[in-house]
Structures are given as structure tokens and as C-alpha cells.
Amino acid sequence: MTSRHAEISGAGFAGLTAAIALAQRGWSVRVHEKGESLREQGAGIVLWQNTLSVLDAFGLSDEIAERSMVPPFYETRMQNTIVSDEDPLALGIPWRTMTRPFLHSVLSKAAKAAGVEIATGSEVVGATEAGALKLADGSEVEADLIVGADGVASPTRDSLGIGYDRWHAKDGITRFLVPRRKEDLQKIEPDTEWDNVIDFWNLEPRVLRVLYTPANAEELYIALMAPADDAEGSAVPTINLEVWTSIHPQLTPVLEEAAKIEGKYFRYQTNRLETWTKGRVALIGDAAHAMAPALAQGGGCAMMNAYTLAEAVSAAEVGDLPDALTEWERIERPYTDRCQDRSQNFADTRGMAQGGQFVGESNETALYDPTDPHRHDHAIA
């Protein structure tokens, strides 16, 4: 293959992941990102077959389990009574858990042995059709083709003036990475399987959802849901403890962990763009399709679309990549719309609260395999 070139902009799941995929393939690829240091910010991830997959077509497989876990089961709660516990890998759904932070270094780990060029310091302000990439400095970089890769405030997206619609829910959430602090909660609820996820969700006397996560042996993920309306329940950047545990006393050892820690309180939204691709460019990750968490799908997506577009353009003409970009967002994008739509409707309804969840076309985005060469015939056709 004739040697081709990418610009990146943005050193997240997404940018990284089409880095890696693409240099894999043969580009030469440059990741621009903003800020001084290569590091991901965040709590918590939950891993399904559609990412679990590209992770392996990467390599990374075994270093991913030496720090990470398959939980046992996804138990869900309401009012503290379970309504149901799920054991997604028997139901044939492979999940893992692990910490973005870990996830972020394994993959920069693997753009780097890869041969990719990672920018620091390199702040996008916009790109252009014809495959430029405009820096704050007032320079502009070239390539065969420009992935927007920078977030649900994308300036590549911006700059080309791209249209999409937002829809807010009324929830929103404050993630933290704390200590499992497991002894300590099993001296409160010692017959509780403290390595599951646990979604407690509690409606009366007011709203607040704690979701549960092991992340790994010492460090736990916890999101805490509240109404925006609810002033004490999305305090930020300390969280109301009292609030918080006079509804979830048995989790007060690591509520007390996130006491200690600045949270930011995101509002649940959802981003449909009018096109996801624009001349030589491609938006990817919330730049392109920011959703609700519901169905812990927002990175998954994200970097499942990452990997099917280094694919793409790998397999066109470079004077076609244009067309090609275009036939991979007709191909690939109903697949992330829909995962949108479900994950929109769980935030809106609180459906999640019922439990069993793990059935049917929820399962849709979760079992797809993007490095599967057939999984789209159908679509073709």
C-alpha cells in the first residue's frame, strides 16, 4: 500500500484507538492533544464484546486482565431489595471491568509501539474538507485524511459546521474512582457479593441511584445519579455525605472515600449529528455520537467506530477515501444511532431500575463484533 498519512485530534479512547488500527495498516499517524500530558481523566469502564474484541485484534488481550475483572454478576437493586442478578458472560455477552485511567495507558502504550506520533501541548482549533488540521499556534498540518476525535465540545466538528440536535435528560452523574474498602462493607452486609456490580437504585423518598462498580482487587468505580433539579443530591464539587448516605447507609465506607474527592456533575445528553463525515473527515466518540451512559455503550461505541474506520479507508483508494468515508458512516452508523435511542429512553424512563436488562435488543451493540468481516453483509445487501 502506498504510504498514506492521518492527523488525529484528540487522545482518547476514540483517537487512540483509530491510531493504533490505522497504523496498523500501514498510515503514518499523528495524534494531536491539548493538553501537556497524555493522561485520561475519569473513573470507571465497563468493557463488552464489541471493544473486548478490538482489544484482542490489538494484542492487548492479556495485559488488559492483569488489571481489570470479569465481576460475577451485574446484581440490580430497588429500594434495596434485588429485582435481579444477571450474569452477563452466561448469558454469551463477555464484559470486563477496569479503570480508564488503565485502559487510557495500554492503549497509548500500544500507539506508541505502533509508531504513532502523540502531540502534547497541540491544541486543534479546526480542519477543513480537503484534509487540513488547524492548530492554535496558526499552522496547519495536511493528511490524506483528518479524524475529529476531540469530544462532545469538538472544535473539527465545529469548524466544518456540522448541525446536530441535543436531547438533556433529566438525570445526571458524578463519577468517582475510589478503594474498594470490601472488608469494610462486608462488616456492614456480609451476606452481599461485594466483587458484583451493584445498580442501587432508590426512587422514594427522592431520587439517587449509586452504581457500583469493582474496577479491579483495590479500586472501585461508583457513579452517583441525581436529578439536576435536585440541588443536595448533584452537589458538586463535594457531594452531600449526608444525603447520600442517609439513603445508602450500607455504602457509607466508600461514599466517605468520594466525600474526600472533586467530582463534576455531568447532565445525561445525547448528540445526533447530521453527518459524521465531511470531505476528507471523519467524527468519532462524542464528537460524533455523545449518548446517555445507560448502556455503558458511550466508549464502546466509540472505539468499535474508531476501529471499522481505520478499516474502511484502509480498503480505498486514496482519492476515493471521501466516498469511502461516506459508505462507512451509511454501513456502521444505525448500529450507534440505535444504541443512542435505547440508551436516551433508559435515562428518560429509569428503566434500568427494573433489572433484567440483559435481554433482546438491548444486547444489540454490546455483542457486535467490529472485527468480524461479515457482520454487516446484511446491511450491505
Ligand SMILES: Cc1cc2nc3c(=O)[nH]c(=O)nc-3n(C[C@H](O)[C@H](O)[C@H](O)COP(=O)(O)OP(=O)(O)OC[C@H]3O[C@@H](n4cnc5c(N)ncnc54)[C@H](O)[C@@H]3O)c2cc1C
Second form
Amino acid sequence: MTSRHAEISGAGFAGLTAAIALAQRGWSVRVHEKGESLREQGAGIVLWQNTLSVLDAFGLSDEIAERSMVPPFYETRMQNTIVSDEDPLALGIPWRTMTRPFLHSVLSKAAKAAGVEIATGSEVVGATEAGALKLADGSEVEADLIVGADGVASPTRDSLGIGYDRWHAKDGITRFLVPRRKEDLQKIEPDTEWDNVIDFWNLEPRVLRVLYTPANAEELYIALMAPADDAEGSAVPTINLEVWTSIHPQLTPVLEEAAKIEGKYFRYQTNRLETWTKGRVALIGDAAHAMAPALAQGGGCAMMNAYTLAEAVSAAEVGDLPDALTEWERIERPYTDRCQDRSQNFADTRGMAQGGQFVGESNETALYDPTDPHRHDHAIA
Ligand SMILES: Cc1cc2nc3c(=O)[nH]c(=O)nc-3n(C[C@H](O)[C@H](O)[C@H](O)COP(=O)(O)OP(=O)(O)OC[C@H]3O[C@@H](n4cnc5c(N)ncnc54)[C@H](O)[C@@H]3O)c2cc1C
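Let's compare: the form predicted on its own is above, so bring in the form predicted in complex with this ligand.
And the full complex, kicking off with our chain again.
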């Protein structure tokens, strides 16, 4: 392949994944990150086969395994009674939990090792269909391929006039990384397996859910879900400890840790774009398909689409890139559209409270393997 150049807006999971996949296929790549330093804010993340296979293709599986976990079970409780105890691995679904800063550091290190240039403090204000990124300092940089991976408020998307529909759900979530405090939790509930992911649902007398996710031996990711119209449940920057411990007393040690940290309440939203591509520009990640986090698939879809994008454009002639992008969207997008619909539906109905989530089509993207050249033959349609 003759030398090709890509300019990417945003060094989140989507942008870094695209950068590595393109660089490994011989592209010269520059990523613009508006933040002054390369870091991921946020707490924990659950990854499934669609993402783990990408990390494996990048040669990063061993490094990821060093500071992540495969919890024994995914347990769902309603009013503190177990309603299901599922082992995704036994159901054929690879999964892993970790912190976001860790995943981000592994990806940014791998991008640099692959020869990607990362420009921090470089803010993108827009793009052109012909293949240019416009920067906040007034300059413009040209490329064969422009990738808009600049998150839910994407200036790349908005500058191209790409319209979208947006749905908000009634609930939202505040996320924290806290010390595990496993021994203290065991003193309160000795029979509980505190290495499990435990989805503590509570719908009566009020909707307050805690998603408890061990991320490694020392760190715990807890996500506190409350309706947007519950002022006490959604209170930030400091959570209302009295309210949360009154409903989930067995989690008091880790809720106390969360109360020491400033939190940000994030209301669930789904964005459905009229198109993911325009000319030489492709949108990936939350810029293209922000989704409710019910299925824990926003980052997974971001990374699988970044990977398949790199494959599709590398297989095309430079002159044919706009057509290759259109074809990539036609083939790959339906999986993400369906995942968005299912996630939004789970968010609207709070259906995950019933447990038994690892069945049927809910698993479609979790099971997807973007690195498998025959994936379209056997993916669940
Ligand atoms: C509560 C919650 C839980 C979730 N849990 C999971 C989970 O368990 N598993 C999962 O797979 N997904 C999960 N997700 C979804 C996942 O977090 C996102 O889909 C994913 O982080 C999106 O990555 P991104 O790279 O597209 O966007 P972002 O992470 O938003 O990254 C965008 C990057 O672009 C930069 N940027 C923005 N504007 C500019 C600009 N103008 N110029 C240059 N740079 C710019 C930003 O600084 C940032 O670095 C969850 C989401 C939520 C809200």
C-alpha cells in the first residue's frame, strides 16, 4: 500500500483504536486531543468479545490481563434477593472488567509504539468533506481520511451539518472508582462472593440501583443509578450518603468511599445520526452512536467500529475512500443501531432488574468478533 495519511479528532477509546489499527496497516496517523494531557476520566468499564478480540489483534491481551478481572459471576439482585447468577464465560461470552484510566493508558502506549503522533492541547473545530480538519488555532490539516472520534458533542459531526435524533431516558448514573474494602464488605455479608459483578436493583420504595463491579484486586467501580427527577438520589458532586446507605446498607463501606469523591451525574442518552460518513470523513464512537449504558456496549461498539473502519479503508484505493466509507457504514452500522435500540429499551423499561440478561439477541454485539473475516456469515442477524 502506498503511504496514506489519517487525521483523527479525539484520543478516547474510539480515536486511539482507529489510530492503532490504521498505523498497523501502514498509515501515517496523527491524533488531535483537546485535553492538555492524555488521560481518561471516569471509573470502570466492562469489555466483551467484540473489544477483547480487537485488543488481542493488537497484541495487548497479556498487558490487559495484568490489571483487570474476569469476575466469577454476574449476579442480579432485586431488593437484595438474588434473581439470577450468570457466568458469561460458561455461556460462551468472553468478558473482562478494568478501570478506564488503565485501558486508556494501554491504548495510548500502543498507539505511540505503532508510530502514531498524538498532539495534545490541539482542539478541532470542524472538518471538510474533501478531507481536512480545522483546528482552533486557525490552521487546517489535510488527509486521505478524517476520523471524527471527538465524543458525544462532536465538533467534526456538527461542522458537517449531520443531523441526528436524541432520546433521553428517565434515569442517569454517577460513577466512582473506590478501594475494594472487601474485608469490610465480607464482615457485613460473609456469604456474598464480593468478586462478582453484582447489580443491586431496588425499585421500591424508590428507584436506586448500585452496579458493583470489581475492576482489579484493589479497585472497585461503582455506578449509582437514580431517576433524573429524584433530587436526592441524583445529588452531586457529593452523593447523599444517608439515602444510598438506607437502601443499600450492605454497601456502606464503599458508599462512604464514594461520598469522599466529587461525582458527576450523567443522564442516559441515545443519538441516532442520519449518516456516519460524509466524503472522506468517518464518525466513530460516541460522536456517531452515543447510547444508554444498559448493555455496557458504548465503548465496545466504538472500538469494534474503529477496527472495521481501518480494515475497510485499508482495503480500498485512495480515490475510492468515500465509497468505501459508505459501504463500511452499510455493512457494520446495523449491529450498532440494534445495540442502541436494545440498550435504550432496557433503560426505558428497567428490564435488567429481572436478571437473566445473557440470552438471545441481547448478546449480539457482545459476541461480535470484528477481527473475524467471516463474521458476517455467522453473526446473529
Ligand atoms: C454510565 C456509563 C457506563 C458505561 N459503561 C460502559 C461499559 O461498561 N462498557 C462499554 O463498552 N462502554 C460503556 N460506556 C460507554 C463508553 O464510555 C463510551 O461509549 C466511550 O467511552 C466512547 O468513547 P469515545 O472515544 O467515542 O468518546 P470519548 O470517551 O468521549 O472521547 C472523546 C475524546 O475526544 C476529545 N475531544 C472532544 N472534543 C474534542 C475537540 N474539539 N478536539 C479534539 N479532541 C476532542 C475528548 O477530550 C476525548 O478524549 C458507558 C457509558 C456511560 C455513560
